[in-house]
Every structure is written in C-alpha cells, then in structure tokens.
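There is one chain below, alone, in structure tokens, taken in the form predicted on its own.
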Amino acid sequence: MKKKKQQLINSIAEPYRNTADPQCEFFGSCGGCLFQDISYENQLLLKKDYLNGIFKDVLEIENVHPSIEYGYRNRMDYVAAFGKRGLRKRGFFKEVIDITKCPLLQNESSKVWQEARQISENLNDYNFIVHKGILRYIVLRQSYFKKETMCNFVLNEYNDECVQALEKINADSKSIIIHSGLADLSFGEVERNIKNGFITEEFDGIKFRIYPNSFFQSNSECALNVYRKIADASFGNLLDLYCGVGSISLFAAQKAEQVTGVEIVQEAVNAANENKELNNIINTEFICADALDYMKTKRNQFDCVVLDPPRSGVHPKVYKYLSELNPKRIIYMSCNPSAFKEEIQYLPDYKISSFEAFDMFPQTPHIETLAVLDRK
C-alpha cells in the first residue's frame, strides 16, 4: 500500500517538478523530503489533486490550507550510524546521508543540530546491520511558539561517555534513552533527564508539556489552525480517541461541557493529567485505556466524539462501538487521508458536513485533513 501510494504521488508530482530550486544541498540523495524541486504554490495543488483522486466519488476539495515552507519542523530523529550522522539515502535502508543542516529545522534547534554533531563525533555509534554500538539516534525536538529546544541521545546501552557528550549541548532539556532491542526505533525507556526533562509549547494560551517520547505534532502553527477548528466544532459531553498529552482535549474543553480523554500509553496519560493541572481545566479526565476496550462499555454517553488516530487509521470494530455509542457529531483528524476513506464505510449513518485539508509537512507528500461528520 506505502509504496503504491508513492507512485501514485509521483506521477501526480511529475509535471510540477523542476518548478523551485531545492534550498538544501542533500536534496534527491536525502530521503526527507521529496518536493523542494516544486514551487510551492505548486506543492499545494499537487496535494489538491492527489486528495480530489482519493475522494472522487465522495467530496471536492477546492484548496488546502499553507503552512510557512521551511523551518516548521518540532522534531527530527537523525540517524548515529557508521561514522555519519543524518538521514537515510532515498530508497537505500542500509545507507545513511551524513547532514550538516536542513533547512525543515527552526533556528534554535538547528543551532543543537550543529552542537549534536560535533561533540558526538567521537561516541561509539551503533551499526543498525550487525547490531553493535552505543549511539542509536539523536532527537531534536523545539517548540515553534516557546523556542524551547530538547536534545535526546538514543543508546543501545547506558554509557557514562555519551551522558558527558550530552552535558555539553546547550539545549532548554536534554535527555538519555535506552532502547535495546533489534527494531529500529528512535524512543525508549527514559534513563536520565537532563535541566527539566521536558519543553514547554503554548496554544492561544494552554501549555503543554512535552517530554522525550511525547507525542507532538511536528507543525505548531498548522496543528494550532486545526486545533481552533476542531474547538469550534466541539459541544457538549465530548470523548477523544487516542488523546496523546491531551493536546486537543484540553484545547476542546474551552467549548465543551465536559472532555474524557483516552490513551492507551500510560506515560502520554500522565503528561496530559499534568497539562491538565498547569492550565487548571477542570472539566477534562483522561484514562488509561485501549480505546476499543473502552468503547465496548459505552452507550449514549457523549455528544461528540474527536478521533485523531496513528497513520494506521482506526481498527474497524471500533466502528462498530462508535455507532452503538450514536454521538450526535465525530471529527476525524487524519494523518492518511487514504486510510479516512476506506473508514467511512463505517459510519453510514454520518454524512460529511465539512472537510479541510492543511499542509502540515510541506516539501513532503504527507498531508493532515479534518473532516467533522454530523449523524443524519
């Protein structure tokens, strides 16, 4: 499916390209990003086309919603492995693109980046092919409204050399983490914290918390347009899905009467209860849980029902419960919009009352859509 919706993408991007010179000099061997060579204005309809193809038979898109092009980026994971440090070669698991800078990063935390690189030059990486090393990944994250940065050094294995490379970066939080198992991830369990252990983002006035393995979404000025709509169109006793650090839920409660959040991460459950207390919103409880688990007890409980779902989408018997549960309004925030489509099948006592697409990673293919669904 990935890779057939990456050709898809590409011949819809063909005519477009050769229309912006690439503003980074990794471009077409970096797998990060695949339009710098398009205008921007032409990125936008490209995406246009690519949803109106997905959604022919059901809605029009007429435009999708800008973000600013460059230096948007909350969090890149850069890859420690055979002496380099950087991205992926396109197409090339095995190979890794040593990168100096990227043009996606906001200026605070591509001054950690230059930071990152130099003092780690030195520490033991770990070769992802035979399974030895030290240094797995180095995680930026900033939050765009704050200027706060974080640095995060992913290990294999605690070692004392890599704490002391780490001491040296000048970041608001830095922190170690160990992941040791065979897959490749860029999260795990936290060893130590560094300063606060956390950075701060603020939304038109909520805080938010995020730690090193919180979720966040990696556009603020494009999350916090969504967000605003999605509070506009909550009412009523409302119930979000996958709540993350309760990001939206705490955004929501400003237009809702009540809000349960739920997550079946513990650790994200926490954050959002702290982001809970450092707002003080009170009409707002988050719970531990794995949402179809959740959903099997609910009946007639809520008005309105926030589902912002992993790119995997929601599993289909889930469906089966929302339905029982006959929320009057669902808004659907999605990450893939192909995986949206193929879900409305689910609800067909829904129709679609609005639908906007944003741009929340521009010079990629990626695109975040919001659609509100209001019970017929």
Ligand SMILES: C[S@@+](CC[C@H](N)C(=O)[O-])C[C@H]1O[C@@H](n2cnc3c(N)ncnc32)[C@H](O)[C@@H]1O
The other form holds:
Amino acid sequence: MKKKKQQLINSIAEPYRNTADPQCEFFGSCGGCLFQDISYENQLLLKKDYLNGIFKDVLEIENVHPSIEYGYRNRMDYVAAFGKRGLRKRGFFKEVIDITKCPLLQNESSKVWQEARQISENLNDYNFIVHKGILRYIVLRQSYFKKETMCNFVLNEYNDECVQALEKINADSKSIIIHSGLADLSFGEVERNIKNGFITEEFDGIKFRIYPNSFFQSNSECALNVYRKIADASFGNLLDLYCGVGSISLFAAQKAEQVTGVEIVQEAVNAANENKELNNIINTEFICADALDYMKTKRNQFDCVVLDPPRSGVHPKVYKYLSELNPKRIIYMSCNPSAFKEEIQYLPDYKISSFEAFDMFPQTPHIETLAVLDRK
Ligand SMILES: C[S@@+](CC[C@H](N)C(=O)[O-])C[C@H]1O[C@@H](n2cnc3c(N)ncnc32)[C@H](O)[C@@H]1O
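So that was the form predicted on its own. Now I'd like the form predicted in complex with this ligand, please.
Entire complex below, previous chain first.
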C-alpha cells in the first residue's frame, strides 16, 4: 500500500483502535492485516468515512455492506524463506515470520496449511535476498461454497524432494509451479499437477474451475453479492473487459442477450471457455487480448460494459475508445476506489446512478466498490 494512503487510513482508523480483541496471536507483527483491534462495526464505519473522504464532491455513501469477519479468504500465499514458513513482517518486506494459523483463511485450507508447514519444514527454501534455494511459496486456495482445497509449491527449479513432500499433503488439487526469475512472484509455469490441477467454485448454480495461476476473487461470499448486483444491472449486448476466468461474464449471461469477455492471460481465457462448456452457456464468447488493443479494433456495438480492472485501474486510452463505443451503461467494479475516483473525469457523458461499497477484505484497509454509470 502506498505510504500516503497508509497514513490517511491510519489517521482515520486511530479513534476506533482498541475496540476489539485481535483473534490472531501474530497481530501487530504480521503485515497481513491491520484492523483486528477494531470492532467489526467500527471497521465498517471507518471504511465509510474513508470512502466519503475520497468521493466528497461526487457522492455520499450511507453504509458499507458487511461480509464474514474471519475465515473468508480463498487464498493465502505463504512465503518459505530463512527456515521460516509464513508471512512478511509488518513494515519489513525482507523479513518473514512463522505463521502457524491465519484466522482470515478458510477452515479447510487452514488444516492443509498445518500439514504443509510441517511437511515442508526441512525442504531447502529460497533466500530471496541472495537468490539461492528451491522452495519459494506455498500457495493455499479454497473454494468457499464447494470447499475444495488446493496446495501449490512454487519452486525456483524442479526438485524431487519437494515433489515427494507435496505428494504427502492432503488437498484436492496439488501442483508444482516453477518460477525461476528474480522477481518475487508466487505464480509461474505449471510444471506438474500431482492431483487434479484445479478446484471448482459454484455461484448460484454456476460452476467455475480455478487453476493454479488463475485470478479469482478472494472472498466468494462477498463476490457473489457483487456479481448478483452486476447481473441485475446487465442487459443487451454486454462487454466484460478484464474478464479473468469469465466469472462475471458467465454470471451476467443469465440477464444479458450476448456477452463478450476480454482478458490478457491465455490460461484464464482457456479456463473461461472451459467454464462456459461446463455450464452449457451459449450466449458468451471469450477473447484473449489486451483491453486497449481490443477496444481499438472492436467491431461489435455494446449496450453495456463491465469494467473490473487490476488494482492499477483502467488505462486512460481505453476511455478514449470507450467513449467512441458510447454504451448506454458502464458497470465498474473496483478494488481501488481512489483510481475509480480519478477515472470519473474520463466519463463526462455519464452520471453515477448507483454506488455501493462491499467489505470484501475484513480486518484489512481494502474495500471493493460497485458503480453503475448511465449515459446522460
Ligand atoms: C481484478 S481481475 C478481474 C477478473 C474477473 N473480472 C473476476 O471477477 O474474477 C483483473 C483481470 O484483468 C486482467 N488484465 C490485466 N491487465 C489486462 C489488460 N491490459 N487487458 C486485459 N486484461 C487484463 C488480469 O489478468 C485479471 O484477470
């Protein structure tokens, strides 16, 4: 998180501190979450204050939709380094603290973590300062509604001992991922699936396969609430830019006539097509392209555009083509409200018809918003 944003959040959070007992023994030393000493009611209030500060000359929100306070996370990327297995120390990116249990992670994958920690104890881990060693990350994932678990080892290079260790872990899907670059990443090339290679999530009867490298929303309970609202606001010919594994596209396909999903990662597009087949959905197509390149050359007319960009937001040039496209409605799902606020300037021909905030990330300063903008 940027230093300025961190300072702003700290100052808003200050009056609410010490209104709850942290549930995690590592709270304070772990960099993972910052709000466990604030009661959940107060977390929602301070997130409301934070958003009303950002949007003060544009709109006012009355409440933030709550979610599950603990045990909501679909994913945790545990670092393996310096003989430790855990998360980064608060304020010290180069230090790792041993984490036996994270209360944000869902129950079933927490059990997998207990096992993975023990089994990986003696494996040669990766020193990310001198760039030597093998095991870099242990990634736990889980589908909230289907309760399927995934455990992946991210290795600097292929290693038999690590494969044998992963074989012993009890999870529904297990994969060896190789990332040998210097960049500190918890994804890479899937070298080998030891079991399955995917897990399945289900939203209101629609199934999604999640692969080791695929993005999927971190909090399924909250994401489903947002998706239902997106589907309710969808109509006609719909474009879903930044579609990932097609979860919004396939969900909105119930309400829209035709859906086109655009995504830059080929593995995600393959998964989106598989998800389409899995659900027998015929009014949707997926295209692998950079959002900007697609917008430059698009041939279709769209009534409605869904934007769910990465944290950095939508590139200003995409707006140039979006305004030429001139859809009746833009539905913007954002995990970065400040970026969305900045981007409103590129949409002078649209008015905000509705704006809602969702607590996708309880115990942390992050927040998700959903705006529906209609052509004036
Ligand atoms: C926040 S995720 C949203 C995924 C999806 N809408 C969902 O709900 O699961 C953003 C997605 O944008 C994709 N992406 C990032 N940059 C992109 C670009 N320039 N063009 C197209 N897709 C991009 C990422 O790979 C990622 O899948």
